[in-house]
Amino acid sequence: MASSPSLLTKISHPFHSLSSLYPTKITLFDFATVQSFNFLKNFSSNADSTNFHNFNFDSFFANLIDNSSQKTNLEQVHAKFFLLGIHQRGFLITKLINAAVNLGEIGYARKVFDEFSDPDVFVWNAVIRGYSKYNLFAGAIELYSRMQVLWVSPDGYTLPHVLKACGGLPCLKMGQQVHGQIFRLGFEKDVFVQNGVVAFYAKCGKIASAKVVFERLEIRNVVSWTSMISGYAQNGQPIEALRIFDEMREMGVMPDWIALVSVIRAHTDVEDLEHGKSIHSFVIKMGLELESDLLIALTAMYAKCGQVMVARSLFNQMKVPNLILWNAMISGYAKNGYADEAVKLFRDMISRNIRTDSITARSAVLACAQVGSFELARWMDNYISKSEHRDDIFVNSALIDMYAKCGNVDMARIVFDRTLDKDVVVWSAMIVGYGLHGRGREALDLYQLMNQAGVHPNDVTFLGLLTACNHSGLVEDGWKLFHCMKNYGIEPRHQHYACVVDLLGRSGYLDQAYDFIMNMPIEPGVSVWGALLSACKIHRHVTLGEYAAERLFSLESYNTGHYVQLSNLYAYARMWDRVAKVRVLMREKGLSKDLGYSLIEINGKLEAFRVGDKSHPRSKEIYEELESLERRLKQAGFVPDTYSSLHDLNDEEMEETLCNHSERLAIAFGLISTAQGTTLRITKNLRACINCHSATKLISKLVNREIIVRDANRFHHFKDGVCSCGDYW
């Protein structure tokens, strides 16, 4: 009997599609056997009924559809179950969609499913879990809604994905009403299905919730315990979430990476660097140093906790940063005093076409206001109009911060003037702007349009308010907003019964002052005693100052600025044996006044002037304009003030020691080194002195110039022998 020809070569036959898979597409989908081709190619005709209905199909497409690597051959597979009358096959439609979810084929998963008539609960768990994998939550939910229309029982596989989704939109209705019915179908004991119900929980922000679950639990793996750790941790409890966690390893149970990358977050948050550092070192162990979460989570840490070296080494081993870890180490740059660093890095992101987010732009931004350069401020400005940042009402909050930084109010009040739906932070952060710059009319104004407009202060506005007031000598004002707060519900704070107490006490009430501290309902901190004894030393009263300073001491023994305020006092009141004295009491301690440094912008570049300094490269022509300067103010009659100098100095040391101070350095630098009418900005990390702040008054009439100055506590613009804080500092 002549042989039959093969199946594959006849056209009539059903398994002649199976042709255009075989061999030519063995490659394609990288097979480890082609066994299964090879016997459908060695069915006789003879045989062609009975070898069709008791081949294998589920099996053989299986294999098929675990080797596809692309939706083209999951396309092809799908086209000969059509072709063969197996698209029904439930088994094979449940593969087929999984198949293309782990090939991020979501859409195409969803258009098989729709295209199968009767789904049973593996092929909805397929495509559940196909929009749960992707974050596609509503999807998800959907998806489970429609499943209990048609009366299709969830399984524990469905649960877990539709817990997820509830906790991810979050959607804490629905999920109570799964957590019901996972009671009603008796998964209650099932620690898979109640891991989902914990971490729903968790996520929804009920943590005692998931708590009853959790201690409900009989048995407790891995993913338990990972779920309350990461539960506390991302619901502001890191204390808890560490306790959690030492209760884990007693239990003798050991954490994945992503447990610890929780624990990792809760040390950052309460910035305990030394057990941190153990968890890396746990890490390091476990061989998980490479994992991204965990190198994320660790460059946050270091970077939170100050230890930026540490921090950009890892960052460095990332070879393709993520967002998160730019963002973590630029944020750590800024936070921790590396403005400069935390600029730099965010050039460098931009240069490479990363696109940021807000975050990426608050710190930068951040990172700005700390550099102080009224330059870099307009390039960052720029940078965020031409951007997807320029509507986010936290970026432009920033920049407004960022402005009145850097020295210029008015372009804050611009930004802040475009900016559209205002919440209380942006109001807020204008209203602290004219604070910081002595504006305190300006404040109460913009306090006035808040309320007309709707919005409620919150504790920074009124901080700001009372800031404003106490730099513009508004006692009455003040007074008034402090004891408005209670209208709002907003309990005052230390930072604002310091503003109240400076309020008083630079305006010579001092008496009021002390009884308002006397009578605070809660116990005086360091700023509160700190500005009594700032406003002793301004009206000379010894005898409260010494208080003050005790209690300051009491507190803080070791602050160098205590003592110099307290010395300072002395001084004043030309009491030159307790100067000596507190000198001594500092030396015991070792401490030293801390040197003063003023920094100038010049072409959007800051130099740095220390008293005396004479290691400038334009230094000879600096002191050359800084004695022609001395000349020009004592023939207009300035006189130095000497009470607060060393007493051991004579007066002609005295004076030239109060030239050279570090600010009139920068002024003569700047004066040199600038055209004709250029306003001068000028950051001091120090008060300016009295004889400094008097002599630059008059210095910005002599050379008709705008000079501006950023102390330690605000800025005075200097103009036409008058300074914006009208004396009152």
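Note that the structure is a prediction, hence the values are computed from the model and not measured. Rigid core: the largest C-alpha set superposing within 1.5 Å between the two forms. Residue numbers count along the first chain shown, from 1. First, how it differs from the form predicted together with the DNA.
- For A109, the Cα coordinates differ by 2 angstroms or more between the two forms after the core has been superposed.
- Superposed on the core, the two forms differ at E240: its CA moves 2 Å or more between the two forms.
- Positional change of H437 between the two forms stays under 2 Å at the C-alpha, relative to the superposed core.
Coords for the form predicted together with the DNA, given the form predicted alone:
Nothing else is written out below except the one chain.
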């Protein structure tokens, strides 16, 4: 080993400037320095004994850091810094921290930072960037405050990261302070900093402030434009987002892939498939179709616009599993009624050990709610309660909703009770659940508890309460609650007004309902007129019902349901000529009655039946059971109302058809496939028809079973000859 005295003096040379700062350390490390020199020789051809006094440690280590692909490499380099006594070189520490951040080793980056005694602005920027990059916003802000306590002034590189953190939390107050500071420090012309300010205000929902800052900018680049576009997209103004995009194109600014992601999101929100497709072709023209985040955005767009097949083919193009892509696909399936596909994909994810997050869990739970299978719901609950998502309140509110929609509001209550830190959505989900099942009293009791817990209700809470009152006949309570809304500063929406119309209509106050509609501060829509028509049908108020129907036809002339409701009103009032007229009207418009179907869950498997369905393998037994049920119904004095349904048949045929209604087939199948006393759970796509409703009531008594039917509108619990809906639906 060449360790002559002359060599040692020469080795200390590169540290001259440092040794004046840290003289003692250099002396202490003399021996180690020699050892490290050998280390350097192993790595670098220029570290030989002839030119080492010119050796450039900065570039040597910078190179070494750049080529580090693991945390251990960085740790070795950092150890050498100590050995060589260069561990206080800001340049190298900055490099090291940035490298650690780029490897995702934020904890290690922080450790290096903490061992550094006197960080300059570069070092601060590196560590703050790390926290901001990985969405550790509180950490970024805490570091930023410490930086200022130590009198290190932020520069144009610090501020964008800090602004990202303020927007990410979001914390309006903090960001506004930073904005003030930016003004004082004179960064109003710095486009990087100002873009950060725009994005910050947009994320805090202060889109007007964002716009002011944006418009004051003299130079706007693609990032400035993107900040505005995404700002509008994030704040529920997709149309405005698209307008800004057009403006940007007119100014000749070329979008990059991130800009396009925001534009696609705006198209996704307006569900404008046509323009979305043209953006897709634009993406291809720009040669950006392989950009994975664009692929994700496009998949989400097609999925949300109902084109799940197209979405799936894009999804299949992605080679490496991506969490957000899977989430987009699962929620796309769930939203468009492909619930079984959504659940299949979720199970696929689990079996392939792809990481799930709380959004995945929420989407999967949402899908289960739509499937309506109680067994599946239990499976999902069981999975979630064993997973890391068990305490996530978003997931739990979805679970509450799921159980309620799968017919078991008591299980929903169990989830509700085990949810800690209930927020307004958790409370509302439970209240809506009780409402759906006509358990109005419990909904109101829960509302009391919610008030005692100091949780402020929102519009959904009131919607749940009003629905609960409707479904349980609590007319007085509902009326009072509606007038309570303004005390909480909540503006009633269409649905709330529709509930009140329903409420008044239920008790036969049809003229009052009409007056109420006429005095609404907003234009009455489909839900309101629909509620009035429905009430008119129950009370056989033909003239008012015709008026409501007219309004409905002008609002939605192709919605079959409105025609069927009017026809049912005429049938209830025994005005057969008008029933026929509606039928002619529908034929002229090319409309036909939606085909009814029912699903019944047997041993966790859903079986589907249509009207007069004979395709089931046990069809023969089913019809035998059906006949025996008919006999027992007749013996019990049941007389079917043969005219209340929209059919052009003679009486005998009609009676037969009514007995063949899909829910009857489902009930018959349920009775022969399950043990005595088992609850039957049925889901149907339309509202319950009056005949089947009366028949099911009686059947529940005759066979001594609880029968739970989820129709298009609500749940009916049939037991001992009565239904929880009180015959109003």
